[in-house]
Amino acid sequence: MRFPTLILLAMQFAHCQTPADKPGDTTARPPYALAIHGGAGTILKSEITPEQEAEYRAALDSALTIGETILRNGGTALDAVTQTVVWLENCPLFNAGRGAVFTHEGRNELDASIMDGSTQAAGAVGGVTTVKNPVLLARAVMEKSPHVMLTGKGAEQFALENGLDTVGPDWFFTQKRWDALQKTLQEEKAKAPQGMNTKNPDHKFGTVGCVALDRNGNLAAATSTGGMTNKRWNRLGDTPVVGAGTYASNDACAVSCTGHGEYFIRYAVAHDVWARMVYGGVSLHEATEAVVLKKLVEKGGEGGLIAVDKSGNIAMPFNSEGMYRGYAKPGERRISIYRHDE
């Protein structure tokens, strides 16, 4: 069984956020702060070539630059998270937008959400197949509709009515993701013809996300994903569920999650971080570590999150072997992949 193993490793997971990943709490709010993630899971240095590692680090660096440039120039946190996630969606290295994983039927079904901490307005979309950048559709839902979440054909119709770019299935296709589906289908047929393999053959939970604090003290968060390889029945994970995969409120923090979505939904992970800070009076690091390194581990949930609080403190805990992640503040930047990334 997997869950007892996770519980036994709880003490090890307490070190999943290394000192370099965990900037000290600030006493004075910086002009801005930004954090990103590109998925979590069994990401081992021994299984990644130096060329692949360099490619991922360069991609994360480019994403940080996009968001940081917006914030440095006085842009809003909402624009920073939007444009950063758009870039990550367009990068085929990550499971979001182009490069998304395939469903059991061989489609790409995409989910995204966004939340404005200054107003707590939110928008989300689920199961879209033709929208080039789901995060832009999520923002349009937030700003141009009376609703919070749209799904499937209705969401795609809303995208057309609001002039968002739509594309054919070839845009999202990558051979790596297609091969991963074929491998999973073969394993499923051999081991359990009627079952569903819920383990990602890439051994990671592919999601992208960004959280930001701007010069005006406003927070925002955005998350986007292609979901799980071999998912069926129009499954939705935590990414489009506000409070599970994404949350932002100026009175405390902004959070974007990545992991086994069913657990993040059950335990309202993103909102739980906020609630612990507001109702319990604990710090960002205390709240995020209690949720990710204790609660999720005890329940058998794997993954991580990125978060920034109203003072510009950043947390990036995870209970898996690795998480593609990075953060930037004025004069400070770090990109990491592995558990103990020096």
The other form holds:
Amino acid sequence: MRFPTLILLAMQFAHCQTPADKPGDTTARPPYALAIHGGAGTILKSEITPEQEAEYRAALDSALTIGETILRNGGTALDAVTQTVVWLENCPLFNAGRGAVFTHEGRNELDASIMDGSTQAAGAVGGVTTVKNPVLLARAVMEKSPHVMLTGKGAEQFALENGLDTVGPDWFFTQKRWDALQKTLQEEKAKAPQGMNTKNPDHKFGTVGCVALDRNGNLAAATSTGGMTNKRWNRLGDTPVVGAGTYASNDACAVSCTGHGEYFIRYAVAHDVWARMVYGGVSLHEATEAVVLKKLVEKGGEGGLIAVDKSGNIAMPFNSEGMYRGYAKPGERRISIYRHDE
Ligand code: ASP
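Okay, that was the form predicted alone. Show me the form predicted together with aspartic acid (ASP) next.
Once more the chain from above appears, this time first in line as the rest of the complex follows.
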């Protein structure tokens, strides 16, 4: 069902960005630019109360303010994406940090990555269960270890050695995510498929991410997630995979993804956007739309991404019904949730 649905959606809405999501490409670089996402998926206005919608919009607005304040005051893109994602991880509305989804066994296993476009240094963590802010651990891996990716117990040990805050499982518990796991388990029992039921029409992705361009022309990207409800066997998605869920390079763009991670890994989505710009010479909008609205749709991979290029252009395409998203530049700010969000 998902595949034809995606094709139909893509045909119906050739460009899943509203015009206001997609300001025209320019080479006149603004002093800074920032974009965020809080996940993509089956997000329908008819299923969200006005109070819930207001809560999400307020949370996205606060997150933008965190990053924009850093950039406006001359801070780095790296600090802006780090602190914005920390804020989103601490917000229980999103599937990252506090508010992460549950695994099949009823645990929270968190993944995150970060990349500095000025040096192409990167850090990533997978399957951590005790670290309050996985994005801070990813950044510590990048800055304080000789490695790029650490997982599980070793990553947690590294967090302790570097003085990062750790928490018990209660910190990550939210009733909403617990109920979602119970529902998925019941459906699974009824239909008896193995592992994650990504064909569930209720399926929502909730990863958070941020991309930024700072006053010095440096780009950075960060992404953090609890992964997918009912994941098993220490599954890792695209979020901790540099080049799949996150990528940044000053010569072109910074990208943070959300969606069905297995597809984003197979098609190296974040890196593909960069490669199309650098090797193919296309604009940010052409590159992101070709990947999200064409390639991923053809392959059946649901989701979206946010991206900023070295000229401060922002793209936020998605092929699902909705994506929590927003961007800010000097004198400009926009927050959107649905497909037709004016
Ligand atoms: N991409 C994430 C994963 O596959 C899920 C999400 O974006 O919500 O783990």
